[in-house]
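So this first bit is one chain, no partners, the form predicted alone, shown in structure tokens.
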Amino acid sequence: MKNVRIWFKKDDACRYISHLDLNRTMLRALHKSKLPIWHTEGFNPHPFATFPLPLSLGFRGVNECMDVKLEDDDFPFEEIITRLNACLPRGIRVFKVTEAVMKAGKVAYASFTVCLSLPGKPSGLVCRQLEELLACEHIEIEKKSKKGRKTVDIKPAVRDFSVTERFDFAELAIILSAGSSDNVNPNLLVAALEQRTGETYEADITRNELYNAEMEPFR
């Protein structure tokens, strides 16, 4: 039995759908494709597959990764490929196959591509207003969690970040503390925004990356 790392992409109308739906997809495509996965064992049995860290609501991701194990350890990758985009809606496209290196609990760190516009002001305030915020020697915002809602400061989770001027939009290029113990969601870093300057932004999200805490990408 190996075990294999599935990489693909989420985009278009999927971007929209929940990670437990995204889950249900990926099953049904796993069932439907008659690859040589391995299945639970018990009353209900059904094809084992699981994600290193689940992609937010509305998020873009250019490279997302599950992990299942095949039966065959000499089925080829590239008819994983195949089979998989033959069974998936438009907007999810399996594009490598790879044997899983690191464990899903090594991740600690995404980097994302934040694209944030202000309908009718220029580009360039909102680069300034960015640059400000991650300036500020603390950022705190009220966080929601399974115990209920905190004030959390999500400075320490920047790692690194730019700001650049778009024709009509800023672009942030950042990356964030990820993973099971520390996971700061983007959207946490518009909230602060808006809150800072009481203005309401559009935003679009694409997570690009996973790393280890050694910042070698997830693999």
Given for the second form:
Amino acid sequence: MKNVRIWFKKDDACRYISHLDLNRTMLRALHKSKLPIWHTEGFNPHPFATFPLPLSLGFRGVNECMDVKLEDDDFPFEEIITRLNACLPRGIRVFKVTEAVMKAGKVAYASFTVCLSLPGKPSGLVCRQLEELLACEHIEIEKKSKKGRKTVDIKPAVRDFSVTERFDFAELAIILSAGSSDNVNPNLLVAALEQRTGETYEADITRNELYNAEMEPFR
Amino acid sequence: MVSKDVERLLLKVQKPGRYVGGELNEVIKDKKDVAVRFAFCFPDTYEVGMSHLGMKILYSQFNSVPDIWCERVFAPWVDMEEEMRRHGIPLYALESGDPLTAFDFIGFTLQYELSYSNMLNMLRLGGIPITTEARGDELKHIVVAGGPCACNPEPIADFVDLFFIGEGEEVDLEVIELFRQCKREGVGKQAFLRRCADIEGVYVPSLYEVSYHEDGTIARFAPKDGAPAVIHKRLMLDMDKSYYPDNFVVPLVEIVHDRAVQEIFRGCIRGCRFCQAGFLYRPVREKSPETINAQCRALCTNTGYDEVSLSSLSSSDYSQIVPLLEKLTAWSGEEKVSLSLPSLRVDGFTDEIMNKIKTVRKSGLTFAPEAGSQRMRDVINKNVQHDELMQTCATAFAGGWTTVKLYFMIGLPTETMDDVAAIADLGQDVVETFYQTPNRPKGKSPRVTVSASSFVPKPFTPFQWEPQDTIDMLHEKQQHIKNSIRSKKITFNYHDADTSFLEAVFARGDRKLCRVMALACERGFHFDGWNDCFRLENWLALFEECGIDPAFYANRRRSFDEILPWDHIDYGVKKSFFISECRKAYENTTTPHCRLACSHCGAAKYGKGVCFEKRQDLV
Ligand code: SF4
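Mind giving me the form predicted in complex with the partner chain, seeing as the form predicted alone was just shown?
What follows is the whole complex; the chain from before opens it.
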């Protein structure tokens, strides 16, 4: 039995499905592919797969991953790619299969590209608004969780960022805390900006890469 | 594939995954290779529509013809509809993202009357005029409809250019063929429709004129322009040879029935007197176990589903159910596929069947005795005895089940308050049966759900002349069951009587209702099948505005010699048979099912199916 990490992109129509839907879609594809993946036991056996860090509905993901257990240690990784892609909807494409080097719990940061625009307003304005927000000492925002609402300061979660003015949008590259304990969703940042300016932005968000606490790319 | 404009709305609405297409096995074609474009519209949400087998069959079949491109369209939920209206985005098909106006055919499947308002709303959202008249003579935007509600097309006769009567697999393609020909000849829509009317199984409502008596009943129904006086249904005679998809579109988001579905036969031998489907699809025609097995396997392989449900009106009536289950379980376990067998009859739940389905999954069991007292079950010809039901429940309890769901109807013809109370008693008897079953699950208690819906008299049944109980009477009966339940182990729930009333109005409506429908569309009515949107008061106000009394349709007893709005349509079962069945109901007399004895309903004229099976000699 070998722990294997399957890397994929999630975009197009599949960008609009939730993590739960992604999970079901993946299990179905694994089942259809008949790859030698370990299945759960019991009344209703199904392929066993876990996701180191779920992706929010609406985000594009260019470096997403899913962990499975391979029953055949010598099974070629290349074949996993072709067989799975044949069983997946167009919006999910597997591009790489590796051994799981780091434990899933090691994820500590994630990098995002956030393209922000205000219909009918110059992108330079949005850039300035973003820079002003990120220059604040505290960025407070109400966060909804299972336990209710609470106000959190997301500024400490911002590890690094840069703002670039594009033709009709502002491009924010940002690295935020991620993982099971201290996860900050870039949607919160957009909400904080909206709270501050009173405007409604159009946001197109891509998650690029995951990192461990030492800022080494997650492998 | 959706446009940038649509994408902008998606993050503002609930469950955007239902508006984007892009699923596994979705069919995408190159427009320049396509001659006929068909928008298959389901007048409900994506989750409901994608669960519907008929849509899957026709989608695959159309798309198996290289130059026909059939795409899917669903009703956007209210939040999405509002965004689309506000941003001027017309209703579009999921595959191409093109608006309805880009299509030659706009087809609806009508599964329930309460979706009529959605049908008109979808046309309106797509920028298509709702009436046949307003759409003009150009040969495009042909609005067609099929499905069980097409058996009484009259309440929507003004809006649909042609109806498919019966099973659509063959006749759809014949109409499309005629369309190609008319297109080549440069013929207009009116002439095209006239020629369609000569195809068996096609009904073109604009070719008929209806006149009424003073009391609102029909005086005359007259064909114009040489159109046929009676429209006969089409049906597939050889089920083994009829088209079945080896592939389903596999949705990205969770839908109502998210599994592979395998049809095992059409029709029903039973002849329950309230059941429209049981008569519309006569005679019973089965697929062979070999065909079912092969089709099932292909479906699982191509979709990746790990669950198949065997579909029919009454699965335990499949004549070779045990050999079939043997074939299926030979591979299903190995391939980690589970089988489910819905629509089990009370008397069809044998040890053998139970053991086959139990090997894979244990879920709650559902039975439909439909009525509480034996007398009432005889009236509706539900040939189920009290002892059989208890025996079945005992079998299930001994097999480890603890949850049983029982479905009933209230408001049935000749029903008394005692019959109603008997529903609660039956639930109680099931609870007691649990405790009397020696090898019941130890240390557990039973959970019995008693569910009561309100009877809606439907066309093409022996009860088509019956009045529906008034809403007040139905409420009283619901209350009576509630008061009669004594055990905490029984949960009682019931359907809203208001929706059943509106359903009854449209089920047996005539063309006078078209005005109400048009007005409902203008006022933005939609999703009447959903409690979120349905308000009976709003409908009552519309009826009043149009000077129409809905009770005329729902609560009036018709006489056997009245011309019924659907009398010109023929589903194979003779009116004289329905009359004799209705009379037998009044006498509490049952009719044997087709495999015990033929009752000469008329459906033998098709020359196939159960009518020609060898019956075992009964001693
Ligand atoms: S003709 Fe006889 S066997 Fe055939 S469907 Fe009617 S009752 Fe059943």
